[in-house]
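Presented below, as structure tokens, is a lone chain in the form predicted alone.
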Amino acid sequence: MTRKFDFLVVGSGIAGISFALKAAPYGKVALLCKTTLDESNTSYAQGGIATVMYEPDNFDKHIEDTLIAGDGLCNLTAVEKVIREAPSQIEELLRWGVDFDKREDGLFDLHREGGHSEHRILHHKDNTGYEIQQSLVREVRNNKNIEVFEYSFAIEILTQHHLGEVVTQHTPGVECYGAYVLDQHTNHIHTFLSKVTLLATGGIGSVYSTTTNPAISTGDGIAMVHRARGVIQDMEFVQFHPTALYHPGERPTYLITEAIRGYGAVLRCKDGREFMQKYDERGSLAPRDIVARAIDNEMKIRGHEFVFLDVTHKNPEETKKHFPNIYKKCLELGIDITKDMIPVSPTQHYLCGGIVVDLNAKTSIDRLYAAGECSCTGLHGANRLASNSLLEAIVYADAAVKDALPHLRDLKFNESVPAWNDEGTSLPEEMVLITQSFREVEQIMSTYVGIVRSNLRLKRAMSRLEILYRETEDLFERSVVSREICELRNVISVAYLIIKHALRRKESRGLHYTIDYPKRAK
């Protein structure tokens, strides 16, 4: 079956939904969700969204904090764009019904997180992402121009390659005509033709054995663009959140928001001693890359599997008021955070690299845009400043709509795209092979491509990954297409890109730390 839409949106987080809502007045929108409309990385974002609200804060301070966190690799123009456009985008979220917490005097209750010089984090208790997601979902369900396709998985973006042409990264005029989409209920693959396509596919957490991301975070958009010969950049900069709740076996790992350190929580070793001052004068409020490496080092030198986050010195009622979900979650595990320290350890959390886009969210492929975590805008550089990501997503989704609209009338559907060739034989042992290969990818990446790296570890990871790649491609060619085999292909592609880019960087910078090049290049 072939479906035609003016706008095709792949992903239902804040980037995808905000784009859909803004595009809907100008044409028909298809919104693809891998599972349900409610499930996205956005829903798991606890901390909040950063924006300048009140004095003594100002744009220059927020810009400087972002540049410092990015360790010299931020695109200044992108940083200025996101931060200066933030207030107008926040106003839009408020009009869509997002309820940020306020103080008794009616002003917004702003948090402060690591790397921020001022209180500027808008939040809804400790589940801001969920509040934003639910507000935007209500708007989508009431919009007649947006058709939601749940359990619809984009397999490939459509380009000249699918018309029989040879496409490379240097081929001029490569265009996106839509996507092949797997209906997970029927297992049929449909052709979605579009004039404009936005990839908002979120993160890559499933590449690692522990992550705060939901299971759907398999780097699909990045992998699809990589296969389409689009430009991908900065994949070595994988952010590990310093403070995930240590509870082995739980996936996704439960995040203990950075806002709790802004609130006053302190990191301690098992013996109760603070240790962050040894690593950075900002102590527990240092940027995430510094805190994660410090915790990793303390765990290794002491032989411990976790450290503690201590908030017991703060007012118990205030703590429960600000962090009700964290309080409830920990209490279920027998930890009363008003009396007991919280066991935490670093875990994969965010990707700073991805699909390269310009200031209008345009990728290197015409008619294709990307926004949110799957994109690389230049805002984050070598390390994301806390709570800048939701902000980046809405600013670039807005930019994509504004850039696409003037050209919409002149764009045509490419009717010559063939239907998906679904030849193949389902193998009885397919699922066990896929499951085992998935585990191997996670193990390889977590063991060799984590917080601390070396050339030896990276090369060993690459050699093992190449075997999995060949096995998986062979399986893909001989099997009926399923979401599972496609996701495995995608995580292998993403893992390959992370290792490749990490080997290419001959320095330690931001989130990429290698013992072979421990200093930043001048």
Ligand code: SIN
Second form
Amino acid sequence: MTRKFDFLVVGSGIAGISFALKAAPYGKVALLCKTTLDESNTSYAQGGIATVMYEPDNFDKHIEDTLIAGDGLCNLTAVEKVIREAPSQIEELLRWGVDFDKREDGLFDLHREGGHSEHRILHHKDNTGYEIQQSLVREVRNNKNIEVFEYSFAIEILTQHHLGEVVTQHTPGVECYGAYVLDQHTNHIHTFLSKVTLLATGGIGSVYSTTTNPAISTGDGIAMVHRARGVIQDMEFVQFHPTALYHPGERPTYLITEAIRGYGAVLRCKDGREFMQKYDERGSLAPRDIVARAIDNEMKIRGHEFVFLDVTHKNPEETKKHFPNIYKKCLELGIDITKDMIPVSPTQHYLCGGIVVDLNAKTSIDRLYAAGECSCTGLHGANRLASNSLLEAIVYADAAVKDALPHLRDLKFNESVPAWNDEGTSLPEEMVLITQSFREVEQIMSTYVGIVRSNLRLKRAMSRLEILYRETEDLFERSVVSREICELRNVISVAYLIIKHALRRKESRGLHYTIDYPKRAK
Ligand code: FAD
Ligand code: SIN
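Structure of the form predicted together with this ligand (previous: the form predicted alone):
Let's see the whole complex now, leading with the same chain.
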């Protein structure tokens, strides 16, 4: 079946939904998500959303903090754009009903996280993302111009390639006409034609064996654009969060928000000694690449699997009030955080690189925009400052709507796109091959492409991945399309891009640290 929409939005996190809500007054919107409307990285965000609110904070300080964290690779114009537009975008969130915590005097209660020189993190207790997601979902459900498609998996974006033309990275004027979408209830593949498409497919955590990301995070948008010969950048900058709860076997790994260190928690070795001052004068509140590497080093030196985060010296009632969900979660595991130290270790958390977009969220493919974690705007450079990503997502979703609207009337649906062709395919006989290959990708990436890298490890990772790539492409050619095989293809593409970009960088910078080039190039 072919469906036509003015706007096709792939992804229902903060980027996708905020775009959909803003586009809806101007045309019909299809909002796709591969599971339910509220399962997204956004829902899991804890710490909050950074914005300049009150003196002594100001835009210059937030800009400076972002640039320092980004280690010389931020795009200054993108940084200024996001930080200066933050207050007006926060207003939109408030209008959509998002409830940020306030103090008794009526002002917003601002947290501080690693790398921030001021308190500037708006939050809703310690589950800000859930509050944002629920508020946005409520708005979507009440919007007649937005049609929601749950359990709808975007397989490929449509371009001239699907009209039989040869498309390379150098082909001028490549356009996006929509996407092929798998309805996971019926297993039918539908053609969604659109005038404008937004990719807002979130993160890539599923490429690693431990991650704070939910299982939906398979980098589908990035892989689709890569296959469509669009431009992808900065994939080597994978962010590991320093303090995920050490609880082997749990997936996703439960995050212990950085805000708890802003509140006063300190990192300690198993013997109770603080160690962060040895690595950075900002101690436990240094930017997270430095903290994650320091913890990784301490664990390796001592042969330990975790370090401790200690908040026992703070007022227990205050701790419970600010971090009720972390308190509850840890208590369920027998850890009373007001009395016991919390075992933590670094875990994959975020990707700074992705689909390259300009200041209007336009990708290198016409009629295709990207926003949120799947995009690479230049805001984060080599390392993202905490709580800048929810902000980036709403600012760029807004930019995409504003850029697309003036062109909408001139754009036509491309009716020549053929239906999906699955001739000659059959159900894969052994689903176990797909799940096993998936585990192998996670293992390769966690073993060889983690916090500390080397040429040898990266090359080994690449040669292992090449085997999986060939096997999977062969299986894909012969199989009836399923979400599982598509996700496997996508994680392989994402892993390939991370390794390729990591091998290309002959220096250590931000989140990319290699023992072969331990210094920054200049
Ligand atoms: P997501 O919210 O991840 O949404 C992705 C959507 O894409 C989902 O709806 C999914 O179903 C859909 N999708 C993906 N692929 C397909 C496909 N092929 N077909 C159809 N649909 C698809 N950032 C902050 O700024 N502050 C924080 O405090 C913070 N805390 C965090 C805590 C945790 C535990 C995690 C995991 C992340 C945190 N982050 C935080 C990062 C931030 O939450 C994410 O970067 C952000 O929410 C990404 O939003 P998004 O809209 O880009 O994508
Ligand atoms: C956290 O709460 O520590 C996560 C914040 C972020 O990823 O920006």
